[in-house]
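Here's a solo chain for you in structure tokens, the form predicted alone.
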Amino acid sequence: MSESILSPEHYFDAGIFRAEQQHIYRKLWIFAGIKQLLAEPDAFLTRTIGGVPVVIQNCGGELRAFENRCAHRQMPLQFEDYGQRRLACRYHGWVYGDDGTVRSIPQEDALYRYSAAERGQLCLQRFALRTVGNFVFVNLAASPAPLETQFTPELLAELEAISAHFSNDAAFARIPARYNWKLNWENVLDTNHVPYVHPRSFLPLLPGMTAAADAAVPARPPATDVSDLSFSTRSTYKLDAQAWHAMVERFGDTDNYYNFYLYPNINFISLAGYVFLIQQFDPVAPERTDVLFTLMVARERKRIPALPAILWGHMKGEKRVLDEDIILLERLQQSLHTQDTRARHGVYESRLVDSARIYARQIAGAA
């Protein structure tokens, strides 16, 4: 047994909720959205990360990532989740090029009279991006560490081969919760609440998922590093044909649950190379969080009338999932106080006690 380095206070106080959007948010590659998505000319996606408002728009066929706010009053340039819409500020008519600079001004040489040097400032932040496949990841940090140092190449091989299994249309829900992200990572990690949470929705389709199975795993090394927070598992899943199955490109070829634990908050699975959901735990205050689901299924062959019905029948059956994930987690951040003990690790909780270890050597700003 082994107590949990995190005290807490590391569950809703609001300076340790400071440093990790300091010290890891605004750090390491955080996963922003799918390619897919972003095709078009202008299409955009908007996020929040590290506190900070961020825009992923399509600049003439390149994907580049901004500051989401006007350089002018610092309105947002882009509102919604998911959009087509070029980089023009609603308030004032300011527009923004491909590179982020001021286009043009309305009135400017009436209203603003700039010099050359002024006009010259005036441009949006932009921010690193990579693609791995049609996974979108963007770095807040003036010089990136590079990403293969926080994932694998690897791993990074298989998110590519799966991702470009992705049909072009997807599901996207934002949804709400009373509780702080690491207790949502933390249980995406806990093998062993699925027989007591999900006993009729989930547990069913997957013979063999129990702790008892992860701690006959021969013991692995402690991580050392960020990059040992990520990894992938498959296990058997059970599979129910439907006729929709036929008309896509399947990922694999075997009835496998897929699982990516990509750290700092994504949960990625495949139900059996059919179906995909990326999960995404983002953090909106210290006992807060936004749970992101994007859904697809796999590459068409041919198109698919009944495909919104297929995704949301999807989704809903996710969100019953993490809705009873919801009840017990919300209650569990409600109990915590600054009197409470801390968390007592089994062996098969190796994960957990790995990702506490790091995650406290990075908020107190270490490597």
Contents of the next structure:
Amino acid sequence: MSESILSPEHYFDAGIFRAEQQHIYRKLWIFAGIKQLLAEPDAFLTRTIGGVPVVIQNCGGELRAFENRCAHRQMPLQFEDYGQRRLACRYHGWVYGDDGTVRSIPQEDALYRYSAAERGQLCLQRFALRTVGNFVFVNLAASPAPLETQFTPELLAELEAISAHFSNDAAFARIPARYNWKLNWENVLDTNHVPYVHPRSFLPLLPGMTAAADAAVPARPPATDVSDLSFSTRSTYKLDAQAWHAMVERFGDTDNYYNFYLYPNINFISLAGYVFLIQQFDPVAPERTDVLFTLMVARERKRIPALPAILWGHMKGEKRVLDEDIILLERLQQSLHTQDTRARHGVYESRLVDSARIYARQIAGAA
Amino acid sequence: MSGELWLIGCGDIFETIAAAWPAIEPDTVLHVVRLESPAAIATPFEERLAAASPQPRVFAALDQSALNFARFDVYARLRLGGRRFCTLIHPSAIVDATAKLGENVWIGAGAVIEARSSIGHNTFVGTRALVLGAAELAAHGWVGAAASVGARAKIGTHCVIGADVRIGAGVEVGRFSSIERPGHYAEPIAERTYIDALFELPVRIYGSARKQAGTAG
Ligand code: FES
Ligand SMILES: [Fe+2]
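Return one more block: the form predicted in complex with its partner chain, after the form predicted alone shown previously.
So here's everything in the complex, that chain up top.
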């Protein structure tokens, strides 16, 4: 038995939350969205990462990440989660070029009278961006570590291969929850909750999933590096055949439940290569997390008229499963208090122990 | 109307229409083909209509499952088979003479369809729902019980306007959207938007601008 190195404060303390934002979310590569929704000129997506508003814009065919904040009086430039609109401010009409510099300012001479030097400084802060297949990652650090130090080449290759099968259309949901993001990360690492929390909704679809398999894991050496925290698994999935399955280019040819854990806050799953769900546990505040669902099917071989109904139907089903977790995790969050008792782990929870150890090292600023 | 009518479908809406017979058309003999479930349309049902008299009229009655695609599938298959459809109006509904109603349209008990409104093929309007002046409902839609669609509002194909939802005057709702959370909606709603009690915030589908999909007639 091992006591968690994380104290209750790690789940509600504002100072610790700020340290996470600084040393994890503004330092690591963070998933920001999916590329196939950004194919058109001026297509964009917005996110808040580590407390910083970010816009990713299709600039003449290239995806670029900027701070989503006008250089004039700091109005966000784009508002919607996904959309298509040139990079321009709604407040006083400043327009930005593809490099993030201010291209035009209405009535510039009459109203602003910037010197040439001042004018030259007006531009948006740009951030590093990498795509892995259809996954878009952003890094807010001034000098980001290579993506390959955060995820192994094998894992990156897997993500690239599977995401090549994403449909052009995706359903997106933002689900506010009242708990710390780490509770959800730990929850998805913990397969032993499935029989108790999802006995009817989810367990029947996963004949192969047992915590006993996880208990065998300690043979794996303890994680030492952040790249050890991200990995993939697969188990058997009980597929319910649907007519539309014949109309898509499935990933793989096996009825697998594909499960990817991308530290710090992504759980990406695929149901037999036909349905893909990216779940992200987006920290909003110490005790508030937005669970972001991006749901796709495999890309269409021929047009599926009912695709909106298929995506919406799956989205509802996945939300019902998530609600079974949320109801418990919100209770758990409410019960946390400063008295220093800690979680106790069994051998099957080695993934949680690894995450906590490296996380603690990171927020201490010793990444 | 006189003659025979074949009612095919399942679920509450199917039973509601069957139970309202013969008040709907007193001179028409009703035959019912009860499907086990919306999924039962995967197996052929046409032969169950084989005993029908030549050129019988048919009516597909299923609810709004899968953004009305369950009903659409039955409707489209019968249409492909050359069946003639009808429009069914509960005798207690009030339908203005200038309203345009498509085929396989159901107007429920106590519903009011005002002047110059139009209701596309295969769209169902529920009990005591209101479709106000010059509102336009596209094909394959659903308006739930006691819902209202304001004057000049425009509802796209395959939409679900849930029970007790009120769409304001002149508001446009894009196709394939489902508004199931009761309340008043005064702002336009983009296509493929889902407002549902299951989600605190609207869910959207983004991606390839799709040409009109899933419309027959
Ligand atoms: S804040 Fe953007 S133009 Fe003024
Ligand atoms: Fe769960």
